[in-house]
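Listed next as structure tokens is one chain, alone, in the form predicted alone.
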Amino acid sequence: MSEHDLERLLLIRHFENKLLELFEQGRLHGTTHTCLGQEYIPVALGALLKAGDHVFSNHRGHGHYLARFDDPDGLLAEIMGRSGAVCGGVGGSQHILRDRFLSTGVQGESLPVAAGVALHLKRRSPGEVALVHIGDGTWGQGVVYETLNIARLWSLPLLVVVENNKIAQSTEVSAHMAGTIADRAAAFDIGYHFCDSILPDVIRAELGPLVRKVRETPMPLIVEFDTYRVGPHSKGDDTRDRVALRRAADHDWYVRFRQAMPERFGAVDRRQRTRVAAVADAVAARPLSGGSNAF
């Protein structure tokens, strides 16, 4: 694994972690969402994307929106409601719009709208892809068949990413969803391709030649990713049982590398934890923000 890497993963965690942290000691207000076990797809993902990339987030998005721009300051700037906030204060964790990046908190508001961009940047900008974020419970939305239906037909240059772990807030995806997402990626002749690693490097060897080929055909890929929520659903909210909580530790990324690399890996979460808790000292020092700055 490559330095920047695991840097970036680190970064991702201990920004998360912290964000619980402030909400215990009431220190933020409003709601976040964590992608706490989740951190390694937006890694992996960032070196396959261009600049001329859009991409499109969630509520779940603060994890992407790092991987993208590696800028926890603007980002708890604008979750405090604080001075160089990315927005102005306005977006909060969850809406926050920079360059080509755009997050919301409604569920598959963002597909259609990536639908939309894809089918502007094959007129305008062959070779560049928008790339969408969604999960297991987004596919109770029509809105997301609806999208799916129109690009296949106009062969629109869309990355749909499935960051499935299994739970939508407190329903197992069991309970929730009949059938699987590959049957419902062939259901509209789409192409699908289903990742279990937690590798960068190895889902990286894996996508490339599909994401290659979303940009120069182009077509549509549905990326379905196996993963686990680490953390609740949002601040302290997780209603799972012991035993779905322990599976879900078993499988985080922090756990196994970790184990797997302990000097290196003890360096880089040191670094990081020392950095997340800088900023969130120094963001915590500035001034409201007045919103001036938001667009």
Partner chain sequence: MRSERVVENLNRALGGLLDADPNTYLLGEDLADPYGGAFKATKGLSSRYPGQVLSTPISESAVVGVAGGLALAGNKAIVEVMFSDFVTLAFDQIVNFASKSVTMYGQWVPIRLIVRCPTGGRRGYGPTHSQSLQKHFMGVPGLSLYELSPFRDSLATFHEMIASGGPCLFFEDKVLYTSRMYLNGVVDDLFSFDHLDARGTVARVWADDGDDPDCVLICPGGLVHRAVSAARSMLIEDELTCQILVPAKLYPFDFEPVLPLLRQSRLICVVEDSTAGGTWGADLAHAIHGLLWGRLGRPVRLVHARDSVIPAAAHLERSVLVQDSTIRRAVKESLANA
The other form holds:
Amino acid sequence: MSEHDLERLLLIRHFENKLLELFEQGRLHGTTHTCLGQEYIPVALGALLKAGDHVFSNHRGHGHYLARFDDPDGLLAEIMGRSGAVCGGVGGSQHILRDRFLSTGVQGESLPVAAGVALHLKRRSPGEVALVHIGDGTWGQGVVYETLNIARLWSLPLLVVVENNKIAQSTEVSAHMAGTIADRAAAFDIGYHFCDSILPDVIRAELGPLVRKVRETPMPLIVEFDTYRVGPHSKGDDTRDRVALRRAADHDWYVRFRQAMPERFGAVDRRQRTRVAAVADAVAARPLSGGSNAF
Amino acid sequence: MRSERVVENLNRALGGLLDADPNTYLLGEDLADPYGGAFKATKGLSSRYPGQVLSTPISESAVVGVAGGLALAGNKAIVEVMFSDFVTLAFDQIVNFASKSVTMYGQWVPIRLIVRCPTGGRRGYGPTHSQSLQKHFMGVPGLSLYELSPFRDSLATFHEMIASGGPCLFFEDKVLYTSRMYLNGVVDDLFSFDHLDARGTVARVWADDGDDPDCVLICPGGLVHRAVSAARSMLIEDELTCQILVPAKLYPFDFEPVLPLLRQSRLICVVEDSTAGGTWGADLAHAIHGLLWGRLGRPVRLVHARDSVIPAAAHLERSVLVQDSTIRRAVKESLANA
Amino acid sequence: MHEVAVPRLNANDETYLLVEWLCAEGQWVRHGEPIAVVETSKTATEVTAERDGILHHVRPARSECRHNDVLALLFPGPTPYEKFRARRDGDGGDDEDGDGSVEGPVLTNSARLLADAHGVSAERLRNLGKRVIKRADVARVVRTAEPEPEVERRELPRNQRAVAEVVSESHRTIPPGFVAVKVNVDRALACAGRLAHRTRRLIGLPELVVKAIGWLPAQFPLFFVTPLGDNTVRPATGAHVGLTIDVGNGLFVPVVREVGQLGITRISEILLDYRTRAVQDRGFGPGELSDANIVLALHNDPDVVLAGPLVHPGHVCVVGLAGICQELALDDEGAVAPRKICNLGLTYDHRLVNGGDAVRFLRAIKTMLEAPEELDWEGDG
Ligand SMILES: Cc1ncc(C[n+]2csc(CCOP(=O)(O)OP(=O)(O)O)c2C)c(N)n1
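Switch over from the form predicted alone to the form predicted in complex with its partner chain, please.
Let's see the whole complex now, leading with the same chain.
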């Protein structure tokens, strides 16, 4: 594991923990969805992306953003409504736009938008892709299938990354999805890959050739990550039983990597913890954001 | 030389846009040749601009989403929803993505997206293919509503929508398609038209220029023929002078060019094809009451379709949708009440 | 059609110069578009179109113009423009051009009704220069309609002109009252019959009434005076009764003078002479038509029930004798019996006499006619 990957993983982890802490202290307002346990997915994918690629994120998007931009200040300021916010404090946790990164808060909504961008890329800058993150629960949305149909028909360079944490808010995958994502991909004749590794290098090795095919053919691809949500859906709203929580915790990369490389890990962990703490103090001390003149 | 049909003008305008900028896309169901769209508005375009005109699956939400993505990436995207009734399926994409994105990211993000909505009844298509749903899109920040008008070259309206930089819905009355554009200020032997603003956004139809009007009818393009017919019978049979204002832009509404005329009129009547309740007309009436309070002789009158689904049978459909007689009755009733 | 007038450009110059046209004759111009350049001693200014329309140059370039002169016309479309050109070039008159457009103004229904009712010509309406003509426009035309120029004019006969003058003055100057009484003329007719038989003259009710009036000046002097204005009168010298005679040759009012001094025979002779002359249209001498101080208007044709003639200027009253009618009435025993009646009316100058006086005057005549046997019709008493 590269130093860079470890730094990013721990930056995201401490960022998300900090948010929950700030919420508990009543210093954050509104809502947030942390990606605790799933940080390795955007970090692993980051190395496969080029600057011209688009990333479409969702409600659980802090990790997606921080994997692309080393900018905890801007993101925290956005969430806290302080000056220096990425989007002036208008969008908040779920609505971020920066360069070729965009998140929205409506499940499934960004999938066709990503397809539209993919169509544009196919025409204007072949070789670039549009990557869109969705959860398992989002497969309940009809527009997902409308979009897969179109993406396949029009051979769009669309990379659909499914972070299957086996739960949607409080509903277990067994209660919200009939059949499998693999079969659904097959129904649309779209390439599919299942990935249960948490190791960025392994993930990249598996996906590298596939992503290249997406770029070069071009062709859509669905990648399903077998992953676990370690924290609550939002904040303090975890209704899972002990067994389920235990299983999630057992899969936490944080525990596994710390055990595997205690010393290296400890050093980076401390550094990022300190860094995030300093960022939080600094951002909290900033004046309120002025919004923007766009709205 | 006869003037072109409205649908020919529309087709020419779409062709003009596609021609002027290869980054312009036109998406929708069954647009491609030889079919050329359910109402033939896109006939010939897919042959001339094959990469830009795309027939899509029956997926209103995804198609508008794809168009939103194209617009996000800097293109101009036009979607034809086959019947405007189906625009409800793209409501999320329009309201929560395209309209929001213009401002919700704390910076101004141009979304040059036009959703074309063949609208309205009087063709016997029945309850789910005849509606006028303008009112459901009122007051969405970032979203503008326009309507096809026989008084305005559609290319000018398209340019205006694109220049706005925000998503726009363009409502196109289906009956209007086959009628002719009005040219050179002439409506018929009795009525003339001109424009109240230099850009030609608001057309004014008038017969008797001398006197202050008894009534100003404000109506979108789809109601022009019925409004003119009502104005004619009111003039000839009742000696009531009506002027008709036809704004190409429905929302947000620009009152400046129309206020002088509204001030002069004994009655202001807004006519629309939707059912009553939270409508464009009600919004206009509310604004006019605020702007001209103390000057108005009587409340702004609204004319709507009946509170009913739109039946398929012609005689039943007529009994629900606004007719010229509906307008005339309403105007006379309002003028009779001091 | 819309007129573009020369705007006021400065206060010093009487006239400006139309330098050039910026848009051609017949060109479609847009609202706000500059159409001409007009120059004052100081500046050149563009004149803009005040609406969309097809342009017609009213004046040539390089010509002088003044504030408010019509510079150009704007037509709402090609049809009215072509029509205008055709009319102006003198090859007009062709109202049909087959495309359904209508020449001239459109009339509202109620304007059309009014125009038809008054025969207002299409030409007249077109000259109003309006595209839509409403009822009020037609009403204005009707009100201000000048007499049609080429009508045949005939003057009334001299006699009728005199009548017109007299009745107009009467109407203008005399505030009249009117009253009528019913007279049972059975006995008067019987008496007249006897007198006629005896004298072999034509004696009927009119002769009796003339004679009866002759008896009244003493009892009712005010009915025979001549009003002089300022609430003064000239007293009468007797009863000079004018008689309206109209046998179809015009109305004449010859006078029977000093009736009080004439017997019924003489009166009947004079009346016969007057009637004969009227029938033969031989005319009357000036003396015969003047100096009356009361008039008996003879409306005694059958079926005339009441007469209310105008008071002659210079008179106080006029007696109107209607025709004889038969009616059923209850006699002294209460039985239904036929009788002949005649209504006797009196129109009077209310400034001099009142209703009560008028009734008493008529009653006096009535009494004489209803008991004629008691009177000496040949005498003057
Ligand atoms: C259209 C829509 N419906 C409901 C929600 C509320 N909501 C937010 S997150 C979420 C669960 C999403 O589940 P999943 O797609 O599995 O993603 P995860 O939260 O597990 O990352 C729901 C229901 C939403 N944001 N959008």
